[in-house]
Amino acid sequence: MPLHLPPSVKNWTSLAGAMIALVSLFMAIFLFVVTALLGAQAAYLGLVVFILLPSVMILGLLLIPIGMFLKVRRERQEGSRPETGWPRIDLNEPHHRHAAFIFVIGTAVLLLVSAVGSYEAFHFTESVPFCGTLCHTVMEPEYVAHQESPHARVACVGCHVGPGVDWYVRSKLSGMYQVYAVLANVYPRPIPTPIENLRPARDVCEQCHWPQKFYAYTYRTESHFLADEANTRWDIGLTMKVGAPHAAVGFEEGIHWHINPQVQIDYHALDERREEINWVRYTNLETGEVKIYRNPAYPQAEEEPGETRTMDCIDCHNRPSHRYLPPSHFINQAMARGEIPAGLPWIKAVAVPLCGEEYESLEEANAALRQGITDFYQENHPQLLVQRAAEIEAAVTGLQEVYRRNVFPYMRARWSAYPEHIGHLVFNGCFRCHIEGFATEAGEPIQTDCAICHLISSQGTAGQVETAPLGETLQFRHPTDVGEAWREVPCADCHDGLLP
């Protein structure tokens, strides 16, 4: 039976818009079978297949109703066609009942196919290949970081949007600007934290981390390697006390005693790091008792400048998924790896700072390492580029490789320019409030005791670790002779990430 059409689609615009649309919609298909059966992931292909190929779709089938209308109006003012006032459908006559069964299975199959298109282009616009690799050089640092980070396993929007519809359209509308950014190429290099209006912290830590399951204390042991011609390990062994000496105790003790839900920490810093802060406000939800213990260091003003914030996990826990370690930090690792030969004389002391040194692509990087491991062993130990070339060859690739991991010099992303506020050996962390000085009025002070949140099990180099009893902690002692110097001030004021 022959295809009757009205004759109003009989012009180049619906044609050229019929054609259009099949075109991207066979296309659209074959890419989405293509990625189904190949298991294909690729950020660009899904930004084609379930974004741009379906928008491409939709010009097309508007282009159709375009061309008729144009058509019919220029027959008008031609004198060709009547005026007929409003659009008549009567089935009984061919063209409208061919239109009339194209328009309703086209448009079931468009709602069938929209429906899963819009579905995939959702769950794309989920992933971690669309938030990590679609913008290659602006969100490569934080992708990277991402992929070796304890998180790798968990989606982007799982933390920065988290469940509700609320929070997943606020961020597509401020994503709009971030699209705009990278266009016009206006991001800021490095991108800026902490990153206003996120979601907090609670809503999104605690759909995993229940806090009143928190584990008791942990061990974790600690590998530097020294800055001597033997790279001399030396090894820690911490007990750190997560929470109480018995899970079932709870809160009574302990780092993660500081979000126990009967009692609220409030604090007040001065700078958009948070790294100034200037008083700490402790509430007692079930006594009502309060006490402010306020730093000396900063005058007391009738209004402040800074931010306020009832304290959360991300308070400590900044950096959870996107971690860039000091040179020191990173080359430790590797060779306790493996990947850095540990038993190359002086490779620590020469590698560190190196890696300090600002460049600015990652390509200049690399050359710049290689030729200062090399120009340090032809000048002062030649003998080993010939004894134990393959070691050097190691250590250069090795050190390359954990410098890509940690360092993007075009996006200015780098340890420096995001602190830490686990710990306190590079950047002052727990002591931004346990240190001397922060008391009440009363003249209480804040606890500074390193023994509230670890003991020292362990210490020393190989055949000369000393071992407490268990529940006990060592004194500590510092792997170099640096006299008391250790106990005077924050172990930041000399471990900048540069300290081999």
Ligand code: HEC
Contents of the next structure:
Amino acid sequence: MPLHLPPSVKNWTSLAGAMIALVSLFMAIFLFVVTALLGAQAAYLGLVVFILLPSVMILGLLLIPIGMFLKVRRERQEGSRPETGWPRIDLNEPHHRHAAFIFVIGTAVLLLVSAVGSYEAFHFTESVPFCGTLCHTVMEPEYVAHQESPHARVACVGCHVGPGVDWYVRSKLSGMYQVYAVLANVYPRPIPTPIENLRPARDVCEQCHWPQKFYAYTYRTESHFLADEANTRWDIGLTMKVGAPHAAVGFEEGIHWHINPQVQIDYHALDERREEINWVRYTNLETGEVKIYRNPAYPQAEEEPGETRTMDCIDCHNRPSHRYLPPSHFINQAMARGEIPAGLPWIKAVAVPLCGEEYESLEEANAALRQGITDFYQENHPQLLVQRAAEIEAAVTGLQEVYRRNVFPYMRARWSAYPEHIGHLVFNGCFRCHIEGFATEAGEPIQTDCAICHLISSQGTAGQVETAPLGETLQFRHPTDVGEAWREVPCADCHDGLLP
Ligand code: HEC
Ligand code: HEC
Ligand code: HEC
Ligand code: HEC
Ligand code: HEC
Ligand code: HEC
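So that was the form predicted alone. Now I'd like the form predicted together with this ligand, please.
In what comes next, the whole complex appears, and the chain from above leads the way.
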């Protein structure tokens, strides 16, 4: 049966549009089937299948009526077609019938394909490869850190968008600006935090974790290596008082007391990084009791810059998924794992400062790390360069590997750009509030005793570790002799992440 179509369709614009639409539709389906069969998770292919090709197809489809309209208008102007107002559709006319037929079938097929397509496109734009690898260099630090975090299987959108349509739309709108920023190369390096419009923890973290959940004491142990010839190993085991000692007590005490549903803690930070806290307000939501603690380091002022916040998960867990460890820590870990040979004399002392330099690119960093280590042994212990060649090589590659996972020269993402608030060694973290003098007017202090947050359950050099009886704490012994300084000044005053 010959196909009759309205004569107005017969123009080059409509024809080109139809070709474009058909070709891109078939390409999209073909690529979709190929990716589905291969199970490939390639972000760029997804971009082509779900966004680029469908856009081209819609453009092609639009060209068809545009071409028809232009042709009709031209014919009217030339006078070869009468002015008839709205077109008349008569299904007894083969032209009209066939056109209507194609339109109805075409629309039905397209709706079906686009239903599947938009479902897949939705998933694709919510996927970790889309967020983490599409703008490869820009998101590399967050992506790499995320893959190593306890949240490696939680999608980026699980924390950055969360449930609900409004945040989905908001995220796509701000995503459009971000695409522009990347294309126009106007994005900031490093990406600034705290993220201004981060969705509140109540809506995201509490989807999976919730404040009412009881956490028991946990035991964590960390190996430290000193910057001496033997890289002396010093282990510290802490019993973290996340919750109360017994489940039956619930929330009355422990670290998660701050998020106890019965209390509300508000605080005021003077700086953007929320490191300088000048007052804290405690409100007991059941009794209505209010206490205000003030930091003597910042005199009270009428007009205070900064922001007031109600404390939530992010005020301590601000790096749940993107933790960039400082060199002292990532080198300790690599040595504990054996990636950097802990038996190689002086390696801790050499490696840490090398990682503190700022490099322009990873290639430059890799070369400098190799050079720095070789130069050190060349100058100070040339005999080791020969005797321990294999270990020195292992140290170089081991160091390059941990460096790559924690410092991102191009985006300038490194520990010092992103303070972590959970501890107190390298950043003040808990010691932003838990310091001497931070008290109410009545003189009631915020507690500073080491044992309110953790028991020191074990400490000492390997082989000579002293341990505390269960439920008791040891008196802290600083691994090297710094006198009473560790008691008198915040740890972070000396520990900047680069103290070997
Ligand atoms: C467990 C929750 C969680 C997941 C999963 C997560 N993030 Fe984040 N992300 C955060 C938090 C919390 C911050 C820090 C917010 C702040 O300090 O204001 C953050 C910060 C960021 C920042 C700002 C720069 C920085 O390094 O702090 C970027 C960019 C980012 N995330 C991208 C991603 C990408 C891409 C993924 C997926 C590969 C991802 N996030 C997965 C919680 C998460
Ligand atoms: C989609 C679910 C999900 C969301 C949303 C989520 N988490 Fe998690 N979180 C997990 C899972 C799963 C684990 C790993 C549990 C395990 O290993 O036993 C985890 C572990 C943790 C841990 C323990 C880390 C460790 O070292 O064991 C912390 C702390 C944490 N999450 C904080 C957060 C914070 C803060 C947020 C909000 C920014 C958040 N989570 C959002 C699922 C989630
Ligand atoms: C006066 C400066 C100073 C203060 C304050 C200080 N430290 Fe240290 N700390 C040092 C020095 C110096 C070293 C030795 C570095 C080396 O030889 O490796 C060190 C080493 C350490 C190490 C092992 C080294 C490593 O890289 O893992 C730990 C753990 C440590 N200190 C904990 C603390 C804690 C906890 C506090 C606060 C309660 C604190 N320090 C306060 C100066 C200080
Ligand atoms: C914004 C200020 C602030 C920050 C930051 C902060 N706290 Fe607190 N914390 C308080 C106040 C206020 C109290 C109530 C006074 C008190 O008991 O010392 C408190 C009480 C506590 C208590 C005692 C709860 C009980 O058993 O009665 C623990 C434990 C604690 N905090 C741990 C931490 C840890 C760990 C961190 C860091 C991860 C931290 N805090 C960070 C303000 C803060
Ligand atoms: C006052 C600071 C603070 C606040 C606020 C806070 N946490 Fe924690 N949380 C901690 C500390 C400290 C630990 C223990 C970390 C460690 O073991 O090194 C911890 C541990 C955890 C763990 C692991 C517990 C385990 O036993 O494995 C989870 C999960 C967690 N927090 C989730 C949350 C969530 C969700 C919120 C918000 C509803 C929250 N935290 C609020 C300080 C805090
Ligand atoms: C307000 C709560 C709080 C107080 C008070 C506190 N700490 Fe901590 N401390 C923490 C938290 C939380 C961590 C764990 C950080 C993490 O999960 O990375 C920690 C970690 C440590 C570590 C291990 C550091 C590492 O990187 O392995 C040492 C050592 C330590 N504390 C010593 C002390 C000493 C000594 C005191 C008393 C001067 C003290 N702490 C007081 C909350 C506290």
